[in-house]
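Given next, in structure tokens, is a single chain: the form predicted alone.
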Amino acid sequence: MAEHYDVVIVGAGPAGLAATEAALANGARVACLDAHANLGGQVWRKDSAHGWPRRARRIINTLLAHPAMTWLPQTQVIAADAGELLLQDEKHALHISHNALIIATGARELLLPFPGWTLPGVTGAAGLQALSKQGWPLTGRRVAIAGSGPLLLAAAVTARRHGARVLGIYEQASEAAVRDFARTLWRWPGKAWQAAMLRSQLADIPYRCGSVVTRAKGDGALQSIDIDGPHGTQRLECDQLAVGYGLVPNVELAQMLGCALRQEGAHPCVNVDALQRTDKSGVYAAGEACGIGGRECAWFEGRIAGLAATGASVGATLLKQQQHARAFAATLHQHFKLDPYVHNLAMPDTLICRCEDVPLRALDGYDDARSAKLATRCGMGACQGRICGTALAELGRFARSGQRPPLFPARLSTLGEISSLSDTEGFVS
């Protein structure tokens, strides 16, 4: 039998947080579930130096303290269907049944090819903080920081933090599209704020706008990198580089449920109504699934789902605030829109598909995904396409092909419970 619950809350950053908040307060059973062993997401993640952010920390322990809420961690959604999930932690196949379903499954890393970026190393400015956070060892390492956007900044403050040192930041968008983006900061104060902040920590650090890392170096492990800016190329010995350019909307499970979703730039989002509903009853959405907005807007999308699932009303402030923060996330986007160049710099040679060594050129003469995989493997490895098939549809080689359960790893023993589920035909072809 299926444990039940009023809602069910996939992913605990801060817009399951907040969802999870939110239905507690209306008397819903509530279950939070998440691949991670702790609630906070990757924005909220706990560092194991320095613990949760504060505000972070008062919100995770009390809503670890509810009677109504159950936490499952380490545990991911393997199979579902209308109404029901077939979940697996680290030892067991879970079947729990909902009547709101919140989907606030984040984003990951947008990470683009070019030469050496498989090197020992090298990573993502997120996967950096993850690290970092997770107690690998940064103590004076000479650390370069690339890629757009304000996450650059929060990297290089939390590699300072664990004990770095940071020699750069480049970042790809121009200087004048910088500028223009500052300028408009004044609509929204706290992000003012922020920025201030994030620039007062890093005021000793060398920020380099129209900047990109064309090519990674090393004998087995990266030694240097080349930056093409304004002034031509320079090249830069470091230990360490993270490379960012922003984040993707984690959309698998909408996507198995049928939601609908629309394009934001070359990749999916989910799309919702204002009170966060999709076009399946009973399902919720929250969040960077709905495309890139930023935790702020996480925080409100998440509360607004809350209240929706249980049937409270949505108040008009929140609901302008929420709109706020999009328009935020709007502008964001205009002023650090990638260059065509970052697009060109993978060479022939050049591995897209890092599980299965394939590189750029054999990718050459197919039309789309599918094809490209059955003759190359690519996107068949470890991560399921995640990373290279979302760098292709950036690159405009060809779109992601459809998602198939189950949406991670699982074992024998957990995929012999998904004839349990109500509609197996997907599963079984």
Given for the second form:
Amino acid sequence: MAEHYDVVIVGAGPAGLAATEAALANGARVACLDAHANLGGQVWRKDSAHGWPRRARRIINTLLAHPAMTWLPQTQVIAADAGELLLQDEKHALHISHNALIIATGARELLLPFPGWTLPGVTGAAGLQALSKQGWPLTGRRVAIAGSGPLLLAAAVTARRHGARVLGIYEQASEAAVRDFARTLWRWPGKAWQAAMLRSQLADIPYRCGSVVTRAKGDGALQSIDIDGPHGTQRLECDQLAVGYGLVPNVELAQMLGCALRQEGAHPCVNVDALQRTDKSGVYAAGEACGIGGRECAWFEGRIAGLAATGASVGATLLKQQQHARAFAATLHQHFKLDPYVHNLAMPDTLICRCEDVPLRALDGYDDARSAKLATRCGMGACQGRICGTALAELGRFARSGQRPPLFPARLSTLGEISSLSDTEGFVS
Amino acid sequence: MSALSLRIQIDGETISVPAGISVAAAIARLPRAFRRSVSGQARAPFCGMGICFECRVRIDGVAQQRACMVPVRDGMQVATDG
Ligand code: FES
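The form predicted together with its partner chain, contrasted with the form predicted alone above:
To see the whole picture, the full complex is given below, headed by that same chain.
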């Protein structure tokens, strides 16, 4: 029998935690689930050596102690239907039902193909941050950090805290763009302070603008990278390259539920109104899933969603805070806009689909994801096109195809449960 | 650093690791690839957050587990196909 909750929240990052806190405060019975073992999401990921950031720890401990809160770790949504979810944890499949569902699935990193990007030793920038916090051995390792956005600074701080020798940070945006961005920061005092803190911790590390990693080389593992910058090409020997070009909303759950999406650049995000309502009754979305807005924005939106989902009124101040935070994200996008140059790094023989080893060359002549997939297996592997499909959309080749269950590769025993959801319509085709 | 230390087996080799780290971080302590791609290339964790599936290994007999998503447990048996 499906366990029933007033509110189910998918994702335990800032948006999910804020939603949980608000819903609990209104007397709701809440289940919060996340694919990870700990609450916190990506920005508040628990560090195996240093624990959670202070603010996150306080929030998380309070929520976990609340009697009306059920925390479902290492749990993923496999299939969904109106009012009901099929979940899978480490061992079991389980059904839960709800009055309101809040999608707080966050974002993943935008990872773009270039020659050598499949070599062991190459990771995302947020990826290396996540791995460091998991206890990835970095002591004495030579690390280069590249891509775009303020996240590169945070990745450098984390890597260094874990003993890495950070050789340099290579930002694709021009120096003028980064300087302009810094000048707008006075409107967000908290952000300005954060940026200054990060920079001061990294004062001795080269920060090079207008610089792009064009190639990674190594025999079985990374040994060196080529960096194209304003003064020509440079070769740098390193053990680890962390390269990420920003973030992309995780919309797969919303998409499977049939929620309306909208495009933000090349990538879809969930369309919501001022109260974080999607166009599906009882389904809310908050935070990065609704467009990349950053941690503060995610927190405000989670809070709005948690209040709205439990029928509480949402104050004007909170709505204003949310809008101000969204405006910051817009400034960020504008200044760290990707140079078209980074869209053209892959060579004809560069693998685009890392699951099925499909090179770029094989995709020539296809203009939609579905036919490319049928002909080349591109996007057919375990990641279900999350990496290659997102990259191809960013490169302007074609949009990612829609999401059908299972949302993640599921165990056979779990798949058997799909038909027992009350209404399977929409799952078959 | 976490003082608590666990013992796990990776491809038959027993190692001691701190509690709280991921299986991916444990495997990275040994010089080995996580898996071979369909065309035989060595691969290792890429996204670090459960998206790319490059880190998949067998854990306690269950195949296709993402090593970056699973914390180590005492006595765990991990098999890579690298
Ligand atoms: S490293 Fe990408 S799923 Fe584990």
